[in-house]
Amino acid sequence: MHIIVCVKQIPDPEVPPAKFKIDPDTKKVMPPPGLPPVISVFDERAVELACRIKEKNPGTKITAITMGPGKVSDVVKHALAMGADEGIVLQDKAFEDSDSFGNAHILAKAIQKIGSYDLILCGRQAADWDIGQTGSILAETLGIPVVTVAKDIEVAGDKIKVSRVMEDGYEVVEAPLPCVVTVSNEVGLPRLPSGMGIIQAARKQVPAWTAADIGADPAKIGPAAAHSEITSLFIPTRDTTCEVITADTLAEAAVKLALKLRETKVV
């Protein structure tokens, strides 16, 4: 069995929001310098679930794939240290500023280049923008089924049984392979990479593929192909005001307070 896990590098969500800045010209988030990015928490749980499936199904291979600029290979190394077998980085200037549709196209072309696969796992959403579209669009692009917000997967021959998170519990659905499954945090805490796993991951060569390598369509990637546009990005400010209600008696103060609450439509 071959499992492909799509992982994303994001700014560390543990960093206080006050330390982030916004570039008003590019409309991009500028994380504080000196703090390395991390793997998205939902994607880390997708790697965890892949490792659990591998443990129950000997002979399973896990390939971690990511996309982005800079030292994005670090998130692949993290997946390798957790138990993935191979890793691939998609890195090209042409990939930058793609939206969910563009990202899904890039991932689909890379997966088609990889060749045979049985299961594709993604986080239910990226922990930075929280859009949650790429996994479903990836399945549509590849022409295979998708099951979302999974908390567990059981392999049953050429099918899988997926426990999906619901508002009041969970449901079990069956899907044929190959398919895409997006993984939720109900999977539980991911395993910590072992010391030997970290050493082996550091030694592993991770190939980097460009747009030309995977045959990506230039008309479907980048900002020009985006289906959405960021018109404004800002850090919200919270202004508070306080009005003191005075009166000669408690009863009079209560009436004034009730009128003020009604005026401001609090009640």
Second form
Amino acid sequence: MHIIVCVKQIPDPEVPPAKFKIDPDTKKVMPPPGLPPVISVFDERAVELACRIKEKNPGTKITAITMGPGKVSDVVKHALAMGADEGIVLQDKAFEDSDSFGNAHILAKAIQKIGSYDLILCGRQAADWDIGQTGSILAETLGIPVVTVAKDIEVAGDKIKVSRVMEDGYEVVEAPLPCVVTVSNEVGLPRLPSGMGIIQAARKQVPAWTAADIGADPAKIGPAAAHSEITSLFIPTRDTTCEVITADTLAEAAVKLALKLRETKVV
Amino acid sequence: MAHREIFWNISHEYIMYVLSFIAVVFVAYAIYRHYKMWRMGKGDERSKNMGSRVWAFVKTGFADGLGHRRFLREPYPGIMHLLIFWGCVILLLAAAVDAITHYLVIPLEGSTYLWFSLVVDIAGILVLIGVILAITRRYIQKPERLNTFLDDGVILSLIAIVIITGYMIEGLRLAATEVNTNPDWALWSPVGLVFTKKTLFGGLSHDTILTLHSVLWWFHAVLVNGTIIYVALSYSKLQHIVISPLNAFFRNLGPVGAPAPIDMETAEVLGVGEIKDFTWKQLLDGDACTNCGRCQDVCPAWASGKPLSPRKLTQDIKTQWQKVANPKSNPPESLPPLIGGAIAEDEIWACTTCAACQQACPVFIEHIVKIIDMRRNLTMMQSKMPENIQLMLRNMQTRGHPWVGAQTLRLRGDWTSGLGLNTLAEDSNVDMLLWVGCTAALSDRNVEVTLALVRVLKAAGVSFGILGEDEPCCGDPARRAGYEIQFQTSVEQNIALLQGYNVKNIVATCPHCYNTFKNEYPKFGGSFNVVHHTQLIADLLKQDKIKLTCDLRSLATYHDPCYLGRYNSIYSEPRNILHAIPQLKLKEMERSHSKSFCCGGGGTHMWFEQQIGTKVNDIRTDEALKTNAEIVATACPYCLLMLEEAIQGKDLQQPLKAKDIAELVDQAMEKSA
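What would the structure be for the form predicted together with its partner chain, rather than the form predicted on its own?
Below: every chain and molecule of the assembly, starting with the one above.
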């Protein structure tokens, strides 16, 4: 079985939004200096799920694939250290500022170049922009089924049983292989790369493929091909005001507080 | 003239030499067998630099060996062992003197002989008193830490019988000779005299005495050699007579609790997963353990009801080692695994690396590194660890510090805002780097200490810079968790960073950073001149660069952080500072200095809590409360948080605040400035 996991590098999502700045001209987010990029939390769970499938189904091969500018090979190395077998980086100036359709096209082209695959795992959404479309469009592009927000996958021959997260529990759906599954955080804490895993990952070569390598259609990628446009971008501000309720007795204060809460529609 | 009788009344004495020879053969075999079993372990640096090792052994041998320094920290068992030890040493020397005088025909006679008799008689009594103390302790008092086996009773009985039969033989000889011919001389053997015919053996004929003497003499000789053979063949703890001094000889002469670096390029196994992964010295450690339990008595994990006892851990490793060494009686497939079998994972994670066990051990066993080595195997080979440890390590990997989620509160450089501090990136031309440390930069309570320290350093006119938001983690939490790969990555990056700024002097606020820089970085090529802030402040006070004029009018107690005290022997500087603060009285807790009790936060316990038993910080806070102090001063960010948490958790009738020494100094100089 061959599992391909799509992973994305994002700015550390644990940093409070107020630390970010926005460039009003290019409408781009500028993370605070020195902020370490990390693997998107949902994608990391996709790698975790792939590793769990591999443990249960010996002979499974996992390929981690990422796209982005800069030193994105770090997230592939992280996936390799966790237990992936091979890694591929997609890097080209032409890829930049693509939207979900563009990204799905690039990934689809790369996956077609890889050739054989049984299962493609993506995070349910990237933890930076939270759009959550790429996985589904990728399935559409490849012409295979998609199951979204999975918390567990059980392989049964040429089919898989996927536990999908619901608001009040989960449902189990069956899908034929090959297919795309987007993975949710309910998978649980991803494993810490083992020491041996890190050592072996460091020794592995990660090839970088360009637009020409995968034969991407220039008309379908980049900002020009985008189906959507960012018209404005702002950092949410949260104002807090503190009002101290004073009264002669505690009972009186409690009544005043209750009235105030009703007035502000908190209760 | 009075003289020593050798083989009086005894014929065929060569039989005794045959017996002794057999005993020697068994001892030689035992030594060979143990040697082979130690060599089951990996190589260890301890076999290098023998010269300095010999010198260290000689230098400390008098106090630690002959003087029983470590034993006497507890009077009862200390004196008990001292009596048996010195009694036996004198008796053995007496036997040697006998042999020398007899075969070199050096006369031992006159008053020299009489004094000799007296000393040897007293030595036997010392041993007997020691044995009686030991029997009382083991079988009547039964302290919790003692685990009694058949061997304990056997060896105490053997020692007692050997000594008592010795006296009986002496008494019988006296009865037949000196008591009749030279009663004055007999008085120099007062204990043996008890057994002369006037008392116990009264009314026996001369011939009966001679026969009885001869029988008892041979019984005594067989018993002594039999005891030696028993000890050589069994795993009796009396083997410690040879193995413990050997272990003391090969003891750690370097920094406390520092694990050996792993060569990540060549290592095939990371950490210790089975017996053969230990080094030979680590196996020798187990062999030297006499199960005395001093370590267990001082262990914070044990005291708070956790599953770890350093005594049990050492004994369990020893038992597993003995089983692995004897595959015939213990087929490998029948053996439990070392981790998760002989030693439970919970035991391995319960250690706070406080080093109290190592300080208490009279035979210099090192528990901490073995525990870290097993953690290495768990985290790096098996990916098994408590969930919060995993979160902490992931955070170190991705964010460069161990504080999970702390970034939603603070970023590393946040505390510096408005202080106008110089970062090395702006100007590295300063006398020293203030290494703040993750906790002191990210946790709100600890930032207060950092700010106080900055005020003190500024007031004293110290030229210092900081790294600000570029400051990474020193790596200590990863190392104590056994995740050596992250530690070595941190060390490599940090050395490059610090050398890039040409940093020579570092002042660290955290004893864990301090210890790591001072004792563990040099092995990776990073040598810096590191001081802890208490050392720096004490020095500034001495040079009169800080004036403390403000009365604090308070009673304080001082909690020794493990990594400052036991790890680095910094006991006096913090106390000197506290003494220098006007109107601040210092009252020590029952356990202080090298006997100080852990706060519960070391060895990665700052980031996870074992939900077993009680809390270590509660125990320590109760000890602080007993002093009636209003302030429990400390000098470590972990200790501060742990003590504060425990104080808040108690419904206290008396006021008690946890403070860092830097805060107290800041307070004492505030109004004068």
